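The chain that follows stands alone, in the form predicted on its own, written as structure tokens.
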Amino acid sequence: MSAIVANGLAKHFPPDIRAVDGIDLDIPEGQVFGFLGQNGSGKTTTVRMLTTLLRPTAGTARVAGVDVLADPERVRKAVGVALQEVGLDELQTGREQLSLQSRLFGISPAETRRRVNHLLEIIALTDAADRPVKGYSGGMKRRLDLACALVHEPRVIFLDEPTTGLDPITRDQVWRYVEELNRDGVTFFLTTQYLEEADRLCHDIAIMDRGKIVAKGSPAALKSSTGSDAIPVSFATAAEATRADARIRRFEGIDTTAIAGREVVAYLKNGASAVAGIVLALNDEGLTVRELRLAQATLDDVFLRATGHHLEVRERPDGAAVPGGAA
């Protein structure tokens, strides 16, 4: 049985944003499947018409077998949520908070409680449950916030973003608990700028660009259709890149070109055995490599491929996610 199904869903915004243009979905139980994109790409819009938040402007979907248009307050009783934006009420602790969100469900008070130090003792939090959420770091709080999507225990669980801003350690925490609760057969609805996070978690990903998927599968199938090798070449100017990009097409045993400002990168069965031949044709075109690597396909290659772009997360120092690439 299908878990979310959409066909032809859309949202479009005055004058003529099409920030979602017409997707089809059909995500089958039990599964962790995988929103790929850049800031802007649709993947939050997408995740707000099918959790009730935004009405479409054309197309339907269906979540938990429920019509988000026809039954939305009973979508969002089956669904948990937890959005790019932490919605918690700073000044009561971490106890009320989810105390407050199991109560609003309807839950018995015996039950929430039970409910609420299981959580809390999952996500790390039973030491400071009591303290108000404004003193939690921001690991915390992101923990705090995904436990409160949670508290009824939903079948189905969108999370936007779930892991950015976070430390490494929490992350980690994060996606084993994930894969506990899918284990246990929760279908989750991931958005996600991290690839490692895509590639550990999800059993298929799709990849928005501009409102439209623009590739979807497994991530094993996804990279093994770039080919097994991947040779990026970068260079001095965009220009270079296009005329290394045009003689690459061309040398034996490529399967495949793309090109993303100043790099180039070539994907092929037998990377190793290309690298010299590769450079050597370069330097007959009078073009200065300035810097080659050989690696495996990845799912930035992928992503690169259908899209012309990276979906490379940079973290400054504070912690906030910065998608990059080449320029």
Second form
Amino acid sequence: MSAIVANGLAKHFPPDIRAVDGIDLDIPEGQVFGFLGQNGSGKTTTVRMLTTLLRPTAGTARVAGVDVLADPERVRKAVGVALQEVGLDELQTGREQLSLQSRLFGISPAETRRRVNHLLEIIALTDAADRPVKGYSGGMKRRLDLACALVHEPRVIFLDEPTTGLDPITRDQVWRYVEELNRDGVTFFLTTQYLEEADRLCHDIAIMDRGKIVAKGSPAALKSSTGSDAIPVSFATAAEATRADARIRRFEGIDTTAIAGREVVAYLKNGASAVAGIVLALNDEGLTVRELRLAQATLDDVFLRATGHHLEVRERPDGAAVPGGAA
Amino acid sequence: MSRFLTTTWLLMARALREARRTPANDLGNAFIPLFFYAVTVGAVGGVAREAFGVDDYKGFQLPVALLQGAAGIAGGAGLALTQDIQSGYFEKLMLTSTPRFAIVLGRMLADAVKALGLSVLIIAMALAFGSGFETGPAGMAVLLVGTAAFARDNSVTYLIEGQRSLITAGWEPAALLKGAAAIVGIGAFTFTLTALALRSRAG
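What's the form predicted together with its partner chain like, now that we've got the form predicted on its own?
Starting with the chain above, the whole complex follows.
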């Protein structure tokens, strides 16, 4: 059975912003589904429509078998949501916050006490439970926010960039908890900008760009669709990269290429055997290679092919932006 | 219905807990009406009969102090709601299965409770100043309810006239009915606007 289904789901804002431009989704129960995209690609707007916080301009959506427009209250009972911005009442204690959240879902006081104690233990906040939230660190707030989404034991959980801004240890804790809940059959809809997160957690992913889904499938299938190897080649100028792209395309064994600024990435089956030939061919064209690497294709390569730009950007010591991304 | 009442109660308790933890926010609401009541009565009370033909200026001025306090509390409630929206907590409430109306009503009732407490303080001060009260304890109760309702709705002229009548004139049904109608009318109008606003935000 499907946990989330959307058909032609769209959200337009006046005068002419198409934040989400007619997307289709069919996410089976028990799956961790990743929604990848840059800021402004429409990920959060999609989450807000699916969780009844925003009315779609067009299309239909069913979450946990319930139409989001026809019966939003039943949808809210079935889903847990942790939005990108931690939404907590800083004057309440962690325990009060969780308890209130539980009681507002109609859970009895006795059951609320049991669930709150259990969750506080899981998120390692038992010692800080009776302190006001305003004194919590960013990681503690994020964990409490996540617990608020879980207190009514939903079968579908939406996490909007749940680990953005977290330190690596807390990030790993969140991932392990997602994996644990998923083993119990909970479906996750996860938006992220972190490829490592998508690669580790998601059974299937969709890549979102300018309000549209431009690629969809399992991480392994998407990566293999680009060719097994990637050879990113950097030049001094974008014009050189464009010339190099035209030359590399003619090279035997190349599946496809993609350009991002001053870099061309060649995708192919057996990269090691082609590296020398590519360098020589580019040299014959009078092009000076600044940097060349041989790597396995990553989700960032999938993203680059689908959108024409990298998802993750990391800074080199000299300050220049170079593509990042995890294997 | 019981679910609606329970969630309203829970949200009212949360707003009162918040007020208890930030007493400074309500200190101004108490200080300003008490201060101006004392200053105005002290400065004008002696000449009120000659200047305006008002015999009991302490009683005449009491509704103004009460509504000033209630207005401060109502303003603070608006600010608190804005802070909830800005912090994202309002959306967390919207994502629960709580009836939308209870989210707003819970906070408003908390403000009514706060306004009631402040009114008791102001009336006690007025009585200590020697203000009369033509309608006695029953009128006092009506005055308190009216002020608490004002904290929720905000409806000035008719309400102040109705309240003043309780203190300085006795039971005047016409003035009281106008005051009650102002509260109910503006309350219905603002509640409808709130409900429509919530509906447009979400499903």
